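Take a look at this single chain in structure tokens; it is the form predicted on its own.
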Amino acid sequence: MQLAVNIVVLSAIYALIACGYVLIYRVSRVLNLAHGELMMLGAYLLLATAASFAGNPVAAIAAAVVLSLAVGILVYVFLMRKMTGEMVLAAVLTTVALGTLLRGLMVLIWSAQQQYPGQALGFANPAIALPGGGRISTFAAILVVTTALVYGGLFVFLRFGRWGVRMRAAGQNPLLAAQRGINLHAVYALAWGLSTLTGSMAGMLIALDSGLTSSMTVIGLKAFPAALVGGLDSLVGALVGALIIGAAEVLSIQYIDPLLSDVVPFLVLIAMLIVRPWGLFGTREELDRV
């Protein structure tokens, strides 16, 4: 049973990240290799909003989730907007750069320390007791929950909401949507700030239940094969993706070697792209247009 539990969670983490690789793709075509970095600028912001609203933790949670979603429309306003047009290889190293100055502001201003914002904001974590024996973190309940709300939110506003209708527009065929008086800039930064809100919440799920160090970057890298997997232009790939990568982890962990957590990931992707290199649920066409 508990087996089974840690598949879940690991397969949570990576899907609510995965589905920020998505999301922008999806949208833009444009692989986002600093989501890892924006996840972890998620979880710092909310140690910072925990230490400016103290004793307030919703009021603190409620700024980071404002913040982060600013932040993701910010980058493509100030600087993924000038890629619009580009070469996708120009845009690609844009954010690898993105990624890299990130990462160094981050452990400038907060340093490379390991920090706990539940302490913080006051929380505990205890375990909870499930049938069969196993068991399972609150803050890791919630990261389950919060991964199953986020992916139905998603798919409703996609199929019905009036700007998921244009973002699926835009990545379907953007000369067409334009002509259609879609603003893309607009649709484009909304890409972004929802990529960055989902991988922001992913982040600030495990900060709060395992604690927060600069090696966070290393999850959001091993989430990246999860939405390959799958394919990079599905969301429902992108679920299935992480829970094949998920218990592949686990599974090593637990029979073979626990050395194995950072290769295997990357041993999947390598077999799924020699299989089929568009990914389980993606579009072969949409390749060659990588």
Second form
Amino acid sequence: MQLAVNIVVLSAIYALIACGYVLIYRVSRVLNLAHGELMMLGAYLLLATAASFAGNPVAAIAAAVVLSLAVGILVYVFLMRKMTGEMVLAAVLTTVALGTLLRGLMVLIWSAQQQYPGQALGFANPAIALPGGGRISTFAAILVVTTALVYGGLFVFLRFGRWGVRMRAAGQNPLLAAQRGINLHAVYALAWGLSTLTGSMAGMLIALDSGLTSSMTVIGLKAFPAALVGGLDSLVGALVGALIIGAAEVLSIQYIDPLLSDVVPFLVLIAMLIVRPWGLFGTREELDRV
Amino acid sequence: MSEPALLTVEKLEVVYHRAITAVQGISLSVRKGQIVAILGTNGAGKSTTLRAISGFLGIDDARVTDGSVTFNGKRIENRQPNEITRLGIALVPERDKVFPNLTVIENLTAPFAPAHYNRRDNEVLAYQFFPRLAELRSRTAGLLSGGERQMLALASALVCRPELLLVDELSLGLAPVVVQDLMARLVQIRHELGTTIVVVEQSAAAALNVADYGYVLENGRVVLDGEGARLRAHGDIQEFYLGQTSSSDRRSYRSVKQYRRSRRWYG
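Could the form predicted together with its partner chain be given as well, to go with the form predicted on its own?
Complete assembly follows, chain above in first position.
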């Protein structure tokens, strides 16, 4: 039972991060390789707001969430907007540079030491006993519920929301979208905002559950195979991919060697790229061929 | 008194890749409520003119290097496409005219529409002119037939509530009976909504049947223009665009006539 709980929790973490990769790729065909750093920035923002709103954890969390959304939009407006119309490779390399810059800045500002935003906010993190003998920490449970809500919300937004449909339209044919009066910059900024928001939520919840260090970006990097295995332009794919990567990692830790935990997601990714490069639910035609 | 000009193109010059001049000083005028046809063969500059009006040149590394495009008294050349759509010009492109992975209803939801129109208003408008789309509302657009796609493309352009509708090669790949039906819908749209329409066509017969006025383009210049009826009756148009030749004309004689026509048109 505990094994299943661990798989669900780890998969939920990867899924919540992976949907950010998918949102940006689906709309603009850009792989955001700074997503792990943006996720970690969200966690550090919570640390900062926890200090600013001492004694008012709800306000601290709300401020961190709003700031995360704003960070995503600002990254697009001041950096990625310039990349519109340029080669996708240039945009991807820009995200690599952004990630490196953010990582350095965060260490400079908050140091590389382990920090605990949960303590700063005055939260305890008691374990909850589950039927069947499993246990789950409170913030891990909140993370699983949050992932479910985020995916449900994104599904409804993209399927029924006017701006959600516009995001899908812009991802399919940006020229026609512009011909139909859709402001592509607004759509891309929204995608960056939502992507950073969901990633930051994952970062905040991981930090509340188990603390925050500058090595958190590794988790963001390990969510990337989840998005690729599922198919980079599919949210359902990201969910399934996260489950596969999460299960493979937990099972390898349990039955083979805990040292494999950082390797297994990429082994699964390589296997998938060989067998089905467009992923389980991805669109085959969307791949640029070598 | 005649209606004022809604769209004025003056001495427009468009250059691709800073080297190839596709449009060489075209001037044309479209009055409110008119249906105007722009005719010409491949490479005549029809679609480039339409793209210059709708702001889509930048994508192909093309620019308006001279001249002006004025819509409702505002200069619009080299503006962003979505800005131009919001000013009241909607383009139905020649290809890739619908979002193939969205359903019909989603294709009608995505376009920008003035804030006071809700989704239901947009659907009512689309089905008013294309009732067939109501039966297909849940179908993915990529699975529609050519004619149905063209209907959806026109309907989604109408959702933007344009004052000026630009239609590029409506007849492309469609059976004559379908083209005739779609041209009749354009007339209905003009009649019921008062929308001004510019149709770019290689199929002169289809376009001149509905056009109030027409321009003939060759090699990036306007070589002939006039009222639709006058163009339909014009000998050169009848021979070279409508294919109405006398059976006694021999091919060599046609070549001579083509040479004479070129001399006349290009001066």
